[in-house]
Amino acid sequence: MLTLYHCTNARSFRALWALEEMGLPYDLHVLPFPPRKRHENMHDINPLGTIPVLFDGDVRLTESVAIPHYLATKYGPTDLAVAPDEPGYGAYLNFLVMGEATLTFPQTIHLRYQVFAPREERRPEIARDYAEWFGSRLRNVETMMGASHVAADRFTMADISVGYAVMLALSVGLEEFVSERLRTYFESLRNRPAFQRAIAAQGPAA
């Protein structure tokens, strides 16, 4: 049985969404955020104290963009991954990683200095710098992506990666950086039945 440790609407949502897209059975543990401070024995589950954590038997994965690719390649074949001999393979891998490393990372630093730090330690100027950094990288994504999806002219795990980054921006006050094209793109993603099931699986708090 696959077991996922997750916090509502956190980056672990990528893993939850991927599980639903694959139609795989799983056991879900929804934890309070931040789990390293609010969930007993979290460091036994993941020494970093972060989510996601996916257990597949003795295998433990903790990276939110690795998990969707792992699921697609281990439990496929599925069109949710792009094969090495397909023309869109390079773009698929690039956008898969880009969603986290390029788009989500600056948002987390923005949130740290704008929201999560104690009031006396907040640095709005640093938060704004990272917000604008995110915005410039999001514009670059828009120039590189395909007409309707980021790679291979179809929905893939790379869309889960990038789509979550857009979802986060729209929920944490960075919507000014999300163009109409990307809003339309995300609207198409969130209308997917698997996305809706993943939202529902989190429970009423989502």
Ligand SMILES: N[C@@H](CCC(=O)N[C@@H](CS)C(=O)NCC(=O)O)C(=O)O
Second form
Amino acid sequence: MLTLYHCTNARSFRALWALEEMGLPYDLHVLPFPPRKRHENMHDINPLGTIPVLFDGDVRLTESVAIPHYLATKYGPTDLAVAPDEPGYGAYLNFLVMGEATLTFPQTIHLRYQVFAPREERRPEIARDYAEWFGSRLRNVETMMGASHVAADRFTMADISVGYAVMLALSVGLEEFVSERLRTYFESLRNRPAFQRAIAAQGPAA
Ligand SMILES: N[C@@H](CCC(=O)N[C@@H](CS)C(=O)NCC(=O)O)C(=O)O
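Since we've got the form predicted on its own here, give me the form predicted in complex with this ligand too.
And the full complex, kicking off with our chain again.
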């Protein structure tokens, strides 16, 4: 059985969306944020104290872009992953990692200093710096994407990775950095039935 620990609209949404795209049965635990402080025994579930956490029997995954690829390659075959012998393989892997390591990383430092830190520890100038850094990275990522999807000319798990970074930008005050083209791209992702099922599965916004 697959079990996912998730917080509403957090990075673990990538894993939830991937489960829905794959049509796999799963148990979902929606935790209060931040789980490290608000969910008892969180460090037993994941020593890092973070979500997502996916258990597949004894196997534990804690990275939001590893989980979609794991599901596609373990429970495929599916076009949601790109195989090593396909021309788009390199771009697929690159965008899969880029969504988290290049885009969501500066977004979360921005959020930390703008929103999550106790009021007296917030640093608006650092928050702004990371927001602009995110913006310039997003502009450059956009120049590398394919016309309709990030890689392989079809929807893949790499779109879940990058699409989530766009979704986060649009919901946490970073929308000024999202171009019209990326808004249209995200709209096409948001209209996917699996995206809508994932939104419904996580319940009302926290
Ligand atoms: N690189 C990891 C980062 C995981 C992570 O930092 N998750 C955040 C949620 S968006 C979290 O659990 N934050 C709570 C905390 O650090 O206390 C991933 O992509 O899953």
